[in-house]
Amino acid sequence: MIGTYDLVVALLSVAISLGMVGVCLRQKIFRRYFFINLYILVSAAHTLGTLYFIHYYGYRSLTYFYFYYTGDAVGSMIGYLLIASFFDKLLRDSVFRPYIRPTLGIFFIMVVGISALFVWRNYSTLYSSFLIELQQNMFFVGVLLTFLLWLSMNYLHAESRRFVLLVSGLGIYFSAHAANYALQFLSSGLKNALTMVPPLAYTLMVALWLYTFWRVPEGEAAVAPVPRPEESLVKVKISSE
């Protein structure tokens, strides 16, 4: 049976997710943020499906295992597309934009290939081993790409507070999952406690996104513009004259 904590967090995340999609539909920005909404809807469906399979088949059943990890792999791929869309949006006026999609596409193929390479000898459990390996690698890649997004935003001085908050939500989610996997490898005794972290991180991410779409206007600046040194020098000269 599913525990009270897991059930409450799961249902809360679904409720917040549907609320966020509803806000996007009301503001008529669903298509503008298509990959976010697609990711949220797929994740909500996966959460509800997981609750169903746990209730009727149990944690230890193969039916639950294949549904959970296959759905999680699909969600991770959509999350990868979401990160790619953020890069595309951030670098829309940059000379690097034509190279973003091919680079991320090649990177994704490399991740899938590396995941398959690690498990190709386990013929009896090839599919299940591949799903687990791919899921872990996708979370670590998500952390890396989110970090690169932050570096790019700082370098390019991203002006949209909404964009900054959306990327922050991704950082919370992927960092929690990557840390969860890393700590489980270091200490098996923490496994039960660590399994409580990823669902909470996802709920926090969706709650942050709901707040962002509901309360943060599209054109609101992230920070007050800081003049460059040469701009300050010009202003000083003008004022002295």
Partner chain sequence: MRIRSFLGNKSSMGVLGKMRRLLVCLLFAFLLVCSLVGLKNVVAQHSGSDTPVVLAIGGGPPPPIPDLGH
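Complement to the form predicted on its own: the form predicted together with its partner chain:
Next comes a single chain, given without company.
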């Protein structure tokens, strides 16, 4: 069985997810943000599935293990498509636009290939080993691509506040996981407490996305970036001349 905390966080995440999809449907932007809605719906179904499998098969059962990681692999792939769609949106007017989709497609095939290559010797546990390896790789891919997305967003000065907040949600999710993973090795005594963080990080990400769709209008401009000292100095010099 799972504890009250896990149950509350799981149900809260489902409620917020359904709320976000409801807001998108109400604003008629479901198709425009198709991948984010698909990701949220798949994740919510996965969460409800985990509660069902824990209830009927037990938390430590192999059935739950296979369900969780198979669903996780599907969710990770949709998450990958979501990040790719963000890249596509950000670099729409850039010279790199025709290269985004093929690059990310080839990269994905390479990641699956690498995952298969690492586990091909474990014949007896091939499927489960592959699932875990793929999950690990997709996690690092998510961290890497979100970081690159954030860098590009800052460099290209993203114009829409809504877009910035959506990317920030992904940033919260992956950075919380990375920090959690690092802390597990720094202080082993906190291990039990730290296992509570990943589902909470997911819920926070969904809550930020709900806020974004609910309260931030589509056309609202992002906050203008603060000019760097040398830039402002140049402006002062130009204006004084």
